[in-house]
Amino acid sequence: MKQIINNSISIKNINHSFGDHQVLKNVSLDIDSGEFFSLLGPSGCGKTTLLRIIGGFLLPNEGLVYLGNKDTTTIPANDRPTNTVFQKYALFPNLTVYENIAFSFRVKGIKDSEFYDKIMSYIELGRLQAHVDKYPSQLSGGQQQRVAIMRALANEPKVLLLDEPLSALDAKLRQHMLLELDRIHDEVGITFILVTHDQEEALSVSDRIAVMNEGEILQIGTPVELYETPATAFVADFIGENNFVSGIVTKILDEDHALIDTSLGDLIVELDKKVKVGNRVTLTVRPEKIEVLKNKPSLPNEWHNLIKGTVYDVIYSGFQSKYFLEVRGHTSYIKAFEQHDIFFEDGTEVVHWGDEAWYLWDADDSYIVEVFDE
């Protein structure tokens, strides 16, 4: 069933406005053939508008859309080799699972005998064999979603567009359906483009992600690249939790590290951006990168940061504890997350609310996300 065809998408300088409001601002990106690609961002950032332009439901004010080597910008949605799965699955309530998936073939007047095997292969792909003769009202939300996806795939599009298809599902079912989406993509092999505002969804299934805000793409990368090396403060804040600290560059230590004067004291950061002495910067460190210690440790080497404060709060959530450290002179709490990979026996020294504690992290886990003029 896996198709070996050119399913690449190229978006070139797309601009689009609704009235006086510009929704997309000179958006360009390339999506590789067979990729599972996500458009991630908050509500109103333009991601659904971009998906609708790719699918042919909207004509952009400016710019071009290529599928493979073909300009599809002005081709109507029904003549474009794409299919869309919307938030509302739009299944026909009076048709069975089989009939919903086979609908487009019957509308074209094709005989059942000519597409029966194909429809059954998609029913098997969607793990819907036990539900062939059921109606949508007899299915769970996850089963309805799989029917919608199989109906979209049955026409063998080159690109499947997914417009927040998991938003109506509860948390556990959403996680299960993410695994199903990933499995289906791997088996079919065509290009998937997912629109979502949920960073966990995007990180879970995507080969690459474009993070959008206010009509612009801020960063494109793999889930690891976006999470570990965010390019901007918005990306760092939107994907996962983070600590933000402002300061001034006081010394370039070597080609990879700089010393920053902050309200937490002098901190060493990795130089993933060009800076010079005197620049004001914003740096980040992920909470899970920080080790929480009851007693002052000796530094493993010079490329570590160590700060002291008072534990303002501890939140226990089963698999981890979240520590909030109050540091004199710093206006917000510094978060640290500790995974519970071992069981704490009686007598084990742990950090509690109100304790003085030390936060330790590797300098290479601190990144500069904003650079300002002197």
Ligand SMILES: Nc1ncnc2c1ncn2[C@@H]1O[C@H](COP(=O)(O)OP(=O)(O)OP(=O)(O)O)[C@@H](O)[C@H]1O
Second form
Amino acid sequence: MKQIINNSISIKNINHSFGDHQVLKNVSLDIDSGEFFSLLGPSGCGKTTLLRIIGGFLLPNEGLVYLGNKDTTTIPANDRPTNTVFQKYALFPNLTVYENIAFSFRVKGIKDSEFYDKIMSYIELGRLQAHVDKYPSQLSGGQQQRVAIMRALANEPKVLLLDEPLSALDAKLRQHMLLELDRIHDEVGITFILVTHDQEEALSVSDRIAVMNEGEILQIGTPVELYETPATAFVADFIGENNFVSGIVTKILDEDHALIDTSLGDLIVELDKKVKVGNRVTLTVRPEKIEVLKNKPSLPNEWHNLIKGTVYDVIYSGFQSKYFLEVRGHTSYIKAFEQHDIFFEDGTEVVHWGDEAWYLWDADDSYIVEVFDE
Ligand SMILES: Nc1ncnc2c1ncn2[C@@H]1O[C@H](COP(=O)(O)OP(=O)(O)OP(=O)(O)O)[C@@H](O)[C@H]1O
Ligand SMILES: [Mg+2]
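Follow the form predicted alone with the form predicted together with the ligand, if you could.
Full complex below, order starting with the chain above.
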């Protein structure tokens, strides 16, 4: 195939159905050369299907896939400059680590002397020097995973596609492998596309993430953008933890703020969506943005929200405690997370179960994620 001048990917208006089930709905996406990009979404939302289309394992009903400047939509997987690591990494059980990584070179009839150094450099990159002559059954899950990734990289693809490569590993090993993936990405500098349903995994390694649900891309952004300014209620809920409060816009305070009448009382929100007085809306505030106080504080300025309630549950979870506040006679509740280092006084928590408490947060930490009656 023709020379590709960079490792970027452009997906244009992909639609795909299996039978009468539309699995991808008008998906468009641009991934930069060298980016670590993740496709994040719940099980069944179409991530693997999209990855198979990018890798050339599936021809979409409609739409185009560009690699660099070239339309590769109809080019089969073997002829694309992409390589895929599947969830079930399918190493050859009867081949050693070296032989697994060297497999594609030997199949092409290339002599060992011509690729030995290259294979050894990938063995080093995957920190597999101590395991060169072992068989897959003699390796841990994380080591097998590294062999699978090195085997894919040894073909020197321009884009590495990774479909939930860490899901078979336990939490600690997954953390370790994520750091390894990040390091390998930095060292080889090619484009990585990681498919995952684990938001923490995506947040911790990605340059940018596309959040998918039911075959659609809901938002594309950096981890910070998705966490701090989710565009929809689904994204606000899927990434991290959140409080959702519904209400009615009663006043536009200035071009950035509005007053919302909610079951928790009047709340001020930052406006990043157009709303009118009378709109029904859903707003959010992240639990860790809320301060839990035993005594009524004086407001730092007018752009704050302060509500009073009764703590009906406190969950201790190691480095932090989670406080659930009941407001206005059991009709609404809101959760706040406090780290212990700022919350212990003489070894005792200031606010206890059953106490009355105040919740204070910056108005700019509340966003509208849904507008009804537009
Ligand atoms: N070959 C196929 N034939 C029929 N339906 C399919 C096929 N492959 C996938 N599907 C359906 O398409 C939808 C999306 O599947 P896909 O494998 O892309 O989801 P996913 O986001 O990767 O999910 P998971 O996180 O569980 O791997 C699912 O409803 C699935 O049942
Ligand atoms: Mg999948």
